[in-house]
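Okay, so here's just one chain, in structure tokens, the form predicted alone.
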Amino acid sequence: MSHAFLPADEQLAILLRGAAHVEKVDEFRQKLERSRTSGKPLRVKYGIDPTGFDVHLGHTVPLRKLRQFQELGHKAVLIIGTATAQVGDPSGRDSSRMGLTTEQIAKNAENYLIQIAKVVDVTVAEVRPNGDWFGKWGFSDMLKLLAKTTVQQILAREDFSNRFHSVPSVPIVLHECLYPLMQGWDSVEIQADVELGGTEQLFNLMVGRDLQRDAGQPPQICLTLPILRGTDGVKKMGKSIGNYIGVGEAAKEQFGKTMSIPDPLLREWFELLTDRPTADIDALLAGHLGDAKKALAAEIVTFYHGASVAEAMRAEWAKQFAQKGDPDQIDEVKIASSEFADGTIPAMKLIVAAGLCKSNGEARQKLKEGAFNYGPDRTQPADEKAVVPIENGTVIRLGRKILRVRIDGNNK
């Protein structure tokens, strides 16, 4: 049964938005045209190793591109790297990483589709664990695969080259050299027309093209996406440095964190995390950037929580910040009555006891910055040595964090 695809150039315009590199554009256009003429969807591959991460917005960049292919009528093929996870992907790394055990892989793989399903329609995707084929291989099969590349080719990749020439030398463990070949062979097994990945994956994707040619298949298109910068506007989004937004986070957190990003990130996030047309993005960024940021935050919340929740977040943000009001729902924190003297407590001690800062040093800095206030008049302590009068129900604020104090042991 044929599918009514959009014209190739229209599809190309959609699919190339936000792309970092395409190998090769002319071939891509031809594949799209043949697909449209024949009514046969392209097979679009995206591989992910079950290494145990929680999905954040950085991970969704290639997943959103895969979703675009689905919406255009093509077939998403998800490779769950149950075999490659045992090797460990060296891409973008400056040291070796030992692969996971089969037990860890099986446990991690269980919740992967649940997370991926927040972005991709897994009900119509083809899901293939690569252990299905590599698990049947013998030693001779692996030797044949290893014979399809050279040490020189492997060392040509940037991360290996950097490690090989570093002083003192950083070891390159032999099993790491298997990874690009295994990922490339996945493309042969599933006869991929297109493979998606981050910019650090280009070498692996190109190996897939070579192996497909060797197997007598048309080489896949390699489409790489930029690495999303995190909320700090500088480093790659990641949980380890705390500059991430998780797809499973509460709407309030997603909205608030998006509102905190630096202005120069706006175009990048709009292009990689939303489906807004370029003309709309240009118009938003030509206006007030605060309004553009609210539109971006609302769009992200809408995608993961729905339009009504996003609208509620916008209203709450306006009340809290534009109108200087507090949200209707404020989390409470209990502080023991023994921490108070005559109904007062040192500001620095209060901030740490409430969990707004982890240390006195951090609290002292926030007080110097004027980031802390309390009560209906948003009173700021005069200095770091100030004491704060607190009653049951007093609201305290530090940046976007707002808490209502309950004095434990006080029944007033």
Second form
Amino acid sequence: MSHAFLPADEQLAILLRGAAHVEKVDEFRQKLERSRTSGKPLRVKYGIDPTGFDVHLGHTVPLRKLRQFQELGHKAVLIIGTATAQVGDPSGRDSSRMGLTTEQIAKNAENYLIQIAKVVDVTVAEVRPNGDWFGKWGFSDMLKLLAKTTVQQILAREDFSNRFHSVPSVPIVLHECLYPLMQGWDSVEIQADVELGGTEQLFNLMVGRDLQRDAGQPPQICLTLPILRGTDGVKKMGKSIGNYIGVGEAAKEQFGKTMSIPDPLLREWFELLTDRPTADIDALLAGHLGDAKKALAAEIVTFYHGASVAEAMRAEWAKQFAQKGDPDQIDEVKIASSEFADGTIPAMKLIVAAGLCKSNGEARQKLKEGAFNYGPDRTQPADEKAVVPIENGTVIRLGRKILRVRIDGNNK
RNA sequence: GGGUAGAUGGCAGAGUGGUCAAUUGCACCAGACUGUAAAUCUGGCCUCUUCGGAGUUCGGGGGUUCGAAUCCCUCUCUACCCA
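Taking the form predicted alone as the starting point, write out the structure of the form predicted together with the RNA.
All chains and molecules follow, beginning with the one already shown.
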């Protein structure tokens, strides 16, 4: 790797771009200077709990920052929260989370690395599951850690105090109070110089500083980044709300979901998810917002799938929506041939069998509304009881969902 | 441990013996309009339906009643107050 570090102020300018808060800038500059003179890269920590399956664009905000550190020659240290995932991070939550089983955690952790690799160079990163140390802990070790803080300090934290003081108070399960301490202890274990996280992580990151100081280490720099809002434009992007775009998702999904975000979100997404200069963003947003959104969608797809795929997506987009055509790639759905009589099938039955609607009632309703059509001419059934001719390969559509029917002959 | 309040559809939250498949808001799904944006309007949002209805729902179980989300008993869970 490169040993020629840029001057501290130049690094600082790059690294502070887009940051929400830094604790503390002066210390940060000093650390950068010291690392430059000693030729020793900074150890930059970022932790992620393997609680679900998809790493999404929200995670990539700090991950992109981590990559910048890598590009500048510093050492990325990825903490996989195999131990903390069992506790559940109370950050930004208004209710407690449920712990996961160790099997799920192990499975998720593996999956996570693959996804993180799309943003960060994991081959040169240090990957540390925190179960490595917490797993060896005994009760007395835990007591020592617990003795380092007070109930008052924990309650000082906004998430907890809100839950504590809200009118019907929301339970704070005792083990949740442990989370910040554990995350902080990770910093001690790996001797972090810098820790990255979303703004809601500030408390946890600060605990790391305290614990490091207590352990005789120079305290880490806490660098927080803005929270990305999800495709709904309101809530924080998250796995549980379904307003996210996964880094592992297909280009088509990423492009389409980006196109469906509300306009006011555009600037935020450009700033947090692309490297575009501000002037560029201003120019784009001054123009037609539909075009700006296409540019954003293409840029996101380019990052994860490459420029050629992004171009293909743009072209496909134009074809599908501007010219009302079908996309090149259509998912197939198998329907048993036994459902058919003389190559026809009741439309309602077809819709449910294809999974376009959950129940007959819903399918009936959608038929009444004229939401369903099929074939190259987008034929609509005459009424909700109509029988439609379907061949192997016929395209059926309901709303924005498009499927190609594959008649499955192997059945009785 | 003692006391009080409460548990209703994805969420919030009405309803306190028949007119309740259950007001309303949000979320969600479609249609019109569009930029798969927003706003707006329309229809839908437990299951089945020959569109007349039918069936299964209001934390679990049992009971009272011609009839229960609503009353009684019991169990489970939650919050609050006191210890």
